[in-house]
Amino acid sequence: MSEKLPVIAILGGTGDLGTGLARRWAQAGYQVIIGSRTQDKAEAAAADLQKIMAERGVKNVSVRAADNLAAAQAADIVAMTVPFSHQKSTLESVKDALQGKILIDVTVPLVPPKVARVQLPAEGSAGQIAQALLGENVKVVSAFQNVAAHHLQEGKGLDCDVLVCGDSKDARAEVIKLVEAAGMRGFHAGSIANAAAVEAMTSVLIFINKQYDCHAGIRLTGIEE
């Protein structure tokens, strides 16, 4: 008997990063819910994604739309891909719906206009902010900050590793399964406190991308496949 895959919601999932993750998880057989602050915006993003996937010959995928609260309520695992400025308000709006679940926080504390400069919050990291706000009954896992949305949108092989931080090893393992389903390698990278280093690396990569006109990621060496 095959394992039943969890339903995944992506809050604030209408942008390039959110729809890129949605595409890859849907291709891997997961049911995906794209969430947004408004139902209309979520439906438009889901329709566009379904059209693109159909044009590229990807069939039998499950992608639907909902507002953020309904998406969080319906999902087994929730990912959040909102700007740092909207992180707290989004979490507060879905806090009750996240209890007992895993939250994959993809938030990066970028402070425009100097997004290529590391500017971590006083709390340490966006991941730590989420864990403190939601409480210990929500297993916050920080991941995917160093992956270029451009590559996720390509829908094919991706030469990039994902560092996964969180206080629950079991929750990190579940997220690593989703990293692998999206076509990348995932690695346990310690507690949620370590998310600060991963989030900071995003600004470094933004600087590198601008300097070399590329979409750089990270790759770990010295680890056997």
Given for the second form:
There are 2 protein chains.
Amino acid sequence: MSEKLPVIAILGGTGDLGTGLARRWAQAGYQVIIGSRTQDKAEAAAADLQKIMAERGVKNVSVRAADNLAAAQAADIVAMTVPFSHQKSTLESVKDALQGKILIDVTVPLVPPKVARVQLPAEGSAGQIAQALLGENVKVVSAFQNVAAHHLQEGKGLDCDVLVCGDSKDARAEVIKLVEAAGMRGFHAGSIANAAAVEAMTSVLIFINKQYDCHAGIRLTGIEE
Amino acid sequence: MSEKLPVIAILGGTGDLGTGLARRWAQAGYQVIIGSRTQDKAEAAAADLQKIMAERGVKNVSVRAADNLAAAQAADIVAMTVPFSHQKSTLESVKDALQGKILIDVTVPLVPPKVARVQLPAEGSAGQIAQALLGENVKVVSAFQNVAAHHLQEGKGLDCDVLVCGDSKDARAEVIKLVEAAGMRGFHAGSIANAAAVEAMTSVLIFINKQYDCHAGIRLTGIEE
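With the form predicted on its own done, generate the form predicted in complex with a further copy of the same chain in the same format.
Full assembly next; the chain just shown is listed first.
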């Protein structure tokens, strides 16, 4: 790649969604750092991913491992795919490292056991919680909350759009580039308050998946690319 | 029609969305009552609609007018398309008439002037406000919040799905029939708490319409009908 691409860290990146994004971004030429609470766990996930990509003949990709703090420090753009119950503690542990950067918050405020029921936090949305906690020098952009990890697997369709919310239009535009690099359409969807709509939709999709035995996603209609 | 279809009232049904639904349901063979705060206003809207349908050669349709209370009393299923600021007062005025019936709440909790910003009520959603106000003998089902009136106009595509939320599965199924009668796909989307997702999505769509100069809707993907 002749263009200098940002280095991306994925905090809590050892799950299906995190590693799915990691692979897609790595294949698109980005340097990706998988972060976890411990270096060991991150290394295991990165090794698994490298093995899968090697088996499929994917070459010249950069995926490395680090603990969440080191990952956040080393990256230009930081994504976070952790359960809602770990959102605040994870953000607090990397707050300083995120200053001046974009945080892509993928947190969905599910409240087990009723994960198919919308139960938004008093703050409005997980995205707003992140923005308030990190302060105005971090550009929080919420995205990917409706993307089932299933859809990121090799050979599965990505028939799902990504609604990108955040108070900075420039930061949203940067994230839309990453959405497209991952093989989906991304759209400006308004301020970080609007993350509530997308986060809540995840519970609706969980309900629909159960009701109709499917892997549902949403797409925008009536819009030209 | 050999089957006895329910009579449908549309409270606050004089606007573009209400008359759009009225026309589609009337054309599908339902008896429709357009309700408004005054009989005069309802009659004007019904007369306009009858004229449009006559001009287009639509025959044997039943659209009549009444004030909101009389409309609610005469109907089997009651839909309500009023601004959020009128939701509670309208419901209070027809509460007794709704007992034992299905209320289709189309209320979107927009807070002007920032209608493109999600600002859900403390109760969670307008749907939950309606259910709490009306009590458990009214089956509140929220639907149609993401359908732009634009899409109901003749000759326009209805490239938009309807997510149907409510605590009664049977009532949701009744409403899904009405969604289909209006020419769209309807899906079970969970309890009335899940109306929050759909209501909030309307603000996102308003933002997207402005940002991309379009009339956006949403469709589910990955689901077989």
